[in-house]
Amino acid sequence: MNAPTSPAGGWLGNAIQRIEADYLRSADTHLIPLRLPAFAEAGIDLYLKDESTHPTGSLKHRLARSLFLYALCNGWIHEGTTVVEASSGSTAVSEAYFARLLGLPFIAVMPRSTSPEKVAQIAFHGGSCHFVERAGEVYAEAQALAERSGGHYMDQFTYAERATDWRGNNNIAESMFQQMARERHPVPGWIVVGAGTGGTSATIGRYLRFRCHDTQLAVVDPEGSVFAAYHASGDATLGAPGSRIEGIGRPRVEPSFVRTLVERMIEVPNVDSVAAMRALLGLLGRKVGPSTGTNFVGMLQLAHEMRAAGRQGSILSLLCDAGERYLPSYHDAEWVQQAFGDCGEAERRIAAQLA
């Protein structure tokens, strides 16, 4: 094992040095306004923060800044380390971009089921993959690859929800405060996610008590997952099927997702998310990614609550990765209809919650 280095110099600060250049050289993602004037006449605004304009395309941008950053500072990375992940595909995207930047091996540790398009950009990034046939299997393979390559497993299902600082200091709550600083409702009524690590909402939900912000967290959960159980039982051995909707959902309790700090869990069938994905290209000219639009399910069914109850107020989710990674399939009319059946009614039924 390699001596401690000091962050001042060597490899370890020019390491970090590179990460936060980067950081620098990238500007804040955009908080996009929904146009929905059923909601807007009833004083009710929603708005998608757009994380697939990170130089990496999705969310995970985030997450893999700060899992190299905790493992660099904890002396879990050394120059030559290869460094390995167990990922559904947008983590292991960004974290190969990032081990690319450090001139570092990364491994790729997923399901085979993964979108082509994730697995090339992959590579693209410098990255390889190691290929598994059932997602439960990532945990056990990546930590082991990890051992016999001498690497390191960076394990973000269990780092996720730690490696960020949840104060502020640049993190996505704070982003999504201070863009809503001028809008008719600044403190919004609820914050939507997804969890696949859960990582994001304990990053908010942490945000929002420090700061005592009067805003509720809402958790959707796809179909197959096992983090709506888990949100009402407390039983941290519960286990699920999985979740078809990539990148969130967990067929197990993952250590990030820390269910203390979430105030609603919402179920979103598959045809739902898929009904909402495509919604969306209509209200925003482009395609979006699936778990998007379990988001939007979300975000509408609060919405319709609101407006029940004569309630006004902002609702602000997350606008996760972009469609193109998806056209051979969630975009796919034929690949849908054999994964999920018909999403016909699922369309109608969102078009109805649109009006």
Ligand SMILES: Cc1ncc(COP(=O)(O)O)c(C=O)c1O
Contents of the next structure:
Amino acid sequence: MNAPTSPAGGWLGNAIQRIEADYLRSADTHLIPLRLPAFAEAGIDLYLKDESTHPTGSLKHRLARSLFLYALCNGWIHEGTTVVEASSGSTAVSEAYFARLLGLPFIAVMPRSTSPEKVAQIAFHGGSCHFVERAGEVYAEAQALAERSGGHYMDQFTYAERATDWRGNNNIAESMFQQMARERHPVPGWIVVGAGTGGTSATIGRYLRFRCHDTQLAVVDPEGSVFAAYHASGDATLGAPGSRIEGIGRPRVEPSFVRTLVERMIEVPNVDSVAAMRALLGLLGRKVGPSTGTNFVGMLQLAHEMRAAGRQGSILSLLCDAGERYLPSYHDAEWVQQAFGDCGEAERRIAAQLA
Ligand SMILES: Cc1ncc(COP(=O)(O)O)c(C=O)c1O
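Form predicted together with this ligand structure, per the form predicted on its own context:
Full assembly next; the chain just shown is listed first.
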């Protein structure tokens, strides 16, 4: 282990400077209002925060920046350190970008089923991929690989909720509230997100409390994920078969998922996630990733409940990544038919919910 060096002139200082310079070159992401006249007439507005416009194409760009700064400032990463991560793809794409910015080797440990687009993007940013057969194997394999190479296991699942500044510093929640300032319902009634590490929901949940906002936090959970059962029981030893919506839902309770911050869990069938993903193509004019479809199902459910109760307000969620990453999978009708069966009935139900 290298002796701690003062940040000032050395490699560490230079590394932090590079990340901060990259941050300065980056613009914040847009907040897009969804045109849904049936809800607008009832005083209910829906918005998506478009995280697909980050340089690495997903919400994970923010997390990767925070994880690198956290590891650098903890003295865990030094000149030449190999960085290893266990990721279903989005985080690895973003971490590969920052590793290259610092001139560090990067290895992503992921299930062999991860979309080829994400594998190609990790390679595009200079990273390499190490495959395991089952999603549950990524943690131990990443740890072992880091030990074998004398590198550092970034471990997003443990540190996501710690590395992100939940009090502000332009975190995703602060950005949302700033962008809502001139809307007719500037303080959302609900914010809806999915959970992979749980870091995004933890950051938003803490920020809402820190700023004493009346906004409630709902987490959508896909089939096969453990989070909804854990939220209900508090039993962190629970397991589950695993999610088939890339990026969200987990086979085990992740340390960064903070259940006490979540007011509501919404369980979403896979066919509904795909149907909602397809419906967003009609509303936005472009393809989104499957986890954004899952978010949209939660938004629509809450919008209906608000309208039925005569409540007005706004509902915010995330456009987590673009659909172009999933052309051979979730945006391929044959692949979807194979994976989830017929989505026709779900599409009709979602279409009816938009009216
Ligand atoms: C596409 C996508 N959506 C949503 C999430 C969930 O984010 P978090 O890990 O902050 O819970 C992820 C996480 O990997 C993701 O890749």
